[in-house]
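As a starting point, one isolated chain is supplied in structure tokens, in the form predicted on its own.
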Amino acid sequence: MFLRPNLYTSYEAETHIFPTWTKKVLAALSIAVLFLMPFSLPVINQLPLIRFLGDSSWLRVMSTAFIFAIAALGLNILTGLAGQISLGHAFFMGVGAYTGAVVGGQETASVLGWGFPIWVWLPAAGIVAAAVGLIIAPVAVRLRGLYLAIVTLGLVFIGIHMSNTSWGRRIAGDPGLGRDFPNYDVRIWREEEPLVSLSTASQWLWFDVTAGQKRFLFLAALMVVFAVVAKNIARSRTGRALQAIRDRDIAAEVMGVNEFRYKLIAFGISSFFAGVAGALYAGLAGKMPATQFSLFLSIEFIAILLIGGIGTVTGVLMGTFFVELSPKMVEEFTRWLSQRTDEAGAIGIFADLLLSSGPGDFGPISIATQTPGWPLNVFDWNIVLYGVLIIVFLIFEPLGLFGIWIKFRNYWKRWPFSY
């Protein structure tokens, strides 16, 4: 109702994706800015942070964040909605990546490849990953808590080991180098020239578009589609059943919720999201070994959910961009500080205390080429940052960044009153 945004007169109105006009307008503006971000337009150039993130050096980082958002949305359905702790998300991403490689890649003397177009290999990556998830799910869903986490953790090591077998090398390629993955070019079938090339620069309307900008737009569109699908799943009968199982599984079964069936559905949907994200991730990289789909990657998705806000689509997106952009932000900030170590004033003193350029310096962050042990380099500090943030958010703000935003929003809604 007008001027009463939190007053709902029906359940349908309350479950809308954007229940108020303010949210509808903000969502439309956000999507418009997102798709215009890579281009140097007057309206975008007036926004400093947006123009900064749309720079060519940031396009790959943003594209990776879109892919990880798709994977995190899938894990959120399993862990955030159904309450099933999984540490095997990287395994299902690997299944999707190598399914896409076999279905869409080119065959050589050492690896398999069928050469199908993207509209075949990308859905196939999700379907095969979902099928593997449904095969594993009957065993996994009978477990709870730490036992389920350990079982799914074992999948990661099984996947890496299988990639090193003689048959696995026909799929994953050399254990140290990996194999070539198909790009995002759109073909009708197997013709030489693609219908839409996303791997080369071209001209659209009156301006030139680089391959990085094309991939950015393609992945941003996919992320928006998967976010809408994930939100609608949470609003559906299935989503409500999963949340009932998460909150009190015995009570949910008493009310008629088929726990086994809905946990299978959660595993299948989560694996499908992971498979698609894995194929996109491998396609963006072009070439990577199977060890990239490791335990650390699974932990990274747990960090995304905990830092952003588990159980919410908005929180997952916030956590994804925070976790994926933070390392680049830290790297850029460290590089900026390293250029000011010799300056006089507070900035120079701060840079000198924080950075270490050799054995004689005592700063905690090393900018030297080889940095064994202490002080740690920027990459190691980013790993430490993940652990610290997980601990801090679990203790002080279990709802993550989304919870902080809710508190901030509620404060200004009731301001200047404190009750």
Contents of the next structure:
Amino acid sequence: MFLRPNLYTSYEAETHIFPTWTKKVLAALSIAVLFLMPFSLPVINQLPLIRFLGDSSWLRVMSTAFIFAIAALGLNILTGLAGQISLGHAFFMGVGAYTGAVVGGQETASVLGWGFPIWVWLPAAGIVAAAVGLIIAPVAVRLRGLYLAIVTLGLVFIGIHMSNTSWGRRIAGDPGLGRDFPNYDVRIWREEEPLVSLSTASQWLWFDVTAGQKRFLFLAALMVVFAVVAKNIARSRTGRALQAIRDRDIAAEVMGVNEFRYKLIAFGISSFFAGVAGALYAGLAGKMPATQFSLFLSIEFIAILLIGGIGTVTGVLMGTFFVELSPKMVEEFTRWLSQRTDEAGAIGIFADLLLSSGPGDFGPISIATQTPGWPLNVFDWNIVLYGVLIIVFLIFEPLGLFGIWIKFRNYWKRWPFSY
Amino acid sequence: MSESNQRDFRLPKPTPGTMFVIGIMIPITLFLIVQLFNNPSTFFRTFVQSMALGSVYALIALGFVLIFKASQVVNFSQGALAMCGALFLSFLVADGHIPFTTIRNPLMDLPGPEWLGWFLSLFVALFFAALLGLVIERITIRPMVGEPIFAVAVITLGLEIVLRTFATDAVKIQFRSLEIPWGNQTFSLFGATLNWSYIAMMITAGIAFVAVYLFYKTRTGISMRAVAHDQEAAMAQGINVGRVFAIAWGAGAVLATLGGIFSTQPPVKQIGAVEPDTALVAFRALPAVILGGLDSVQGALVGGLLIGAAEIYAGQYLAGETAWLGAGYPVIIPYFVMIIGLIVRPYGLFGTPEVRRV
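How about the form predicted in complex with its partner chain, since we already have the form predicted on its own?
Next comes the full complex, and the chain you just saw is listed first.
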């Protein structure tokens, strides 16, 4: 219905991913911009912020954000749709990462590796993580609320410990350094020369593409695929059943929703997403110890959901980019500010008040990265900021960034009337 | 007498979960009996150790339970509170000044034995910890009254991050000594070498549980129980729910601090100093809370002792399998015990099952 965006004449029309033409065009444009971002193109360069984010130093941060988006979308199905609070997402990511490493990695004297190509190890990572999720689910389904959160928290500690056993070291490698993870090179089977190499620079069509840009494109495409899948799950029969369980489980059962079965499905899908994301995360890092898959990572996903807006795909994506990009933003801002401490004017005074260049200087942020103690350096402030953001969002804006966006949109929808 | 009045004395039919637990417990019990006759002094030492560790877990679990009963929240920042409290004590006794100031701690200059100043400083540290608990409660938990429990629990996760970052990086605690008077000194009993810290742990836990038991009999305690039972009904009766929250958080912080201080002592660790890992003790005590039931004081005691026993006995008698189980395996035994316990009783041993209504 042209010019009647809120008028739906059928249920089908209302459940479309992009119900209006405006949304369709905007979505197509933003996906196009997303894929063209890393390249130096005439129009894209002029967009504010975009060129900045596509810059090579930001590529890695953006790539990590894509991976985290996949994992967060998985947690959103479990926590946002089905209402099961899980602090064990890092554990499932770890399961995926080490499945990917064993199936796709190279065998050395100390660690296992079967050397299969990416189209085997990436799905395998998801499937094994989903299988582990399904094994744990029958226990988890019996538990409610915070009991479940604590049991899944226990999984994280058990997982990290298992990597430190004699058999765990065969999989996870040295506890301090970790093992090598397979990179994203696409091979048909185990041949030497990859069909499509994502770890070296080459020419694609008319563009010179660096390895970082290739990984960026690959991960962006995967994120779009997973976002569409997540959105489709949310608006399908399964998604509606999960939301019914979240809102009132007994009422859902009365209506014929098999609680056990659907919670099992939620655990399986969520673990699948986590497993794939974990394998990609490890592959991007190349080498990492198992202690990376810690409780802190789990909390990060909870933070992403809460800051972005729990239960919505758009909100989760917004939250991921906010949480993943803001630390580097803060770092860049501090660096920018640190060059202006001696300037006259408001910026100079502001910078001088905020930054501390050494002992005796006033200011909460230390420029030196190595010196411990007060004032904290910018990396510590980032961690503090991230804890504070969780608290502030929960107290003042429980719907997250998505809620802010809805408020903003509704304000302009009825502008200039206030209601 | 009508038939409905007769009590049913038949045992409930065992579920597969119960059978599973009984199946595990029988060989373990037999093994322990064999060990008892094999080497009584080792068994006795292990027993005292397990009770000591159990007391530490019970102390921290009690803090969790008090806060949960008052505000229906699992306080994930308990570990950070434990670390901050222990840090206050370190400021007072090792650096010799009042926390956050440069004023010299006057208690260190008192005449009399050295341990007197330490004990008085301990109470000052507990006071500061309680103050921290109150401030946190007032700023972050009070605005969330009536919000979903999940949201409040995640707020405490955020607090954990903030407090731990400040404590580990702003203060930079790399092994800050606590100057504990009894240190790592030992004594001998029935041929077993025991640490004085074991005794201190058990006495402290005993005092804490008796104090909570007696406190629940007082007027304030009764209002706390009323709030735990039904917040709105308690409010309607004129009970100040905010005050109950504050008391619970203050007490929780004090108990966490005691747990944090003891977690630097044997049998947990030998170092006698606060370090960044001190905060992890709360996560190790979580299984005890869950096993006992989140809303039960006696559950905290029983859960703590059970978990402590499982950890210490596994550490003692499975030491031959360390390669296969991994170094430091006793630390994760509590989680396995917790999961097995939850299979049988999803609300813990003494927890109240949630009444589900449509």
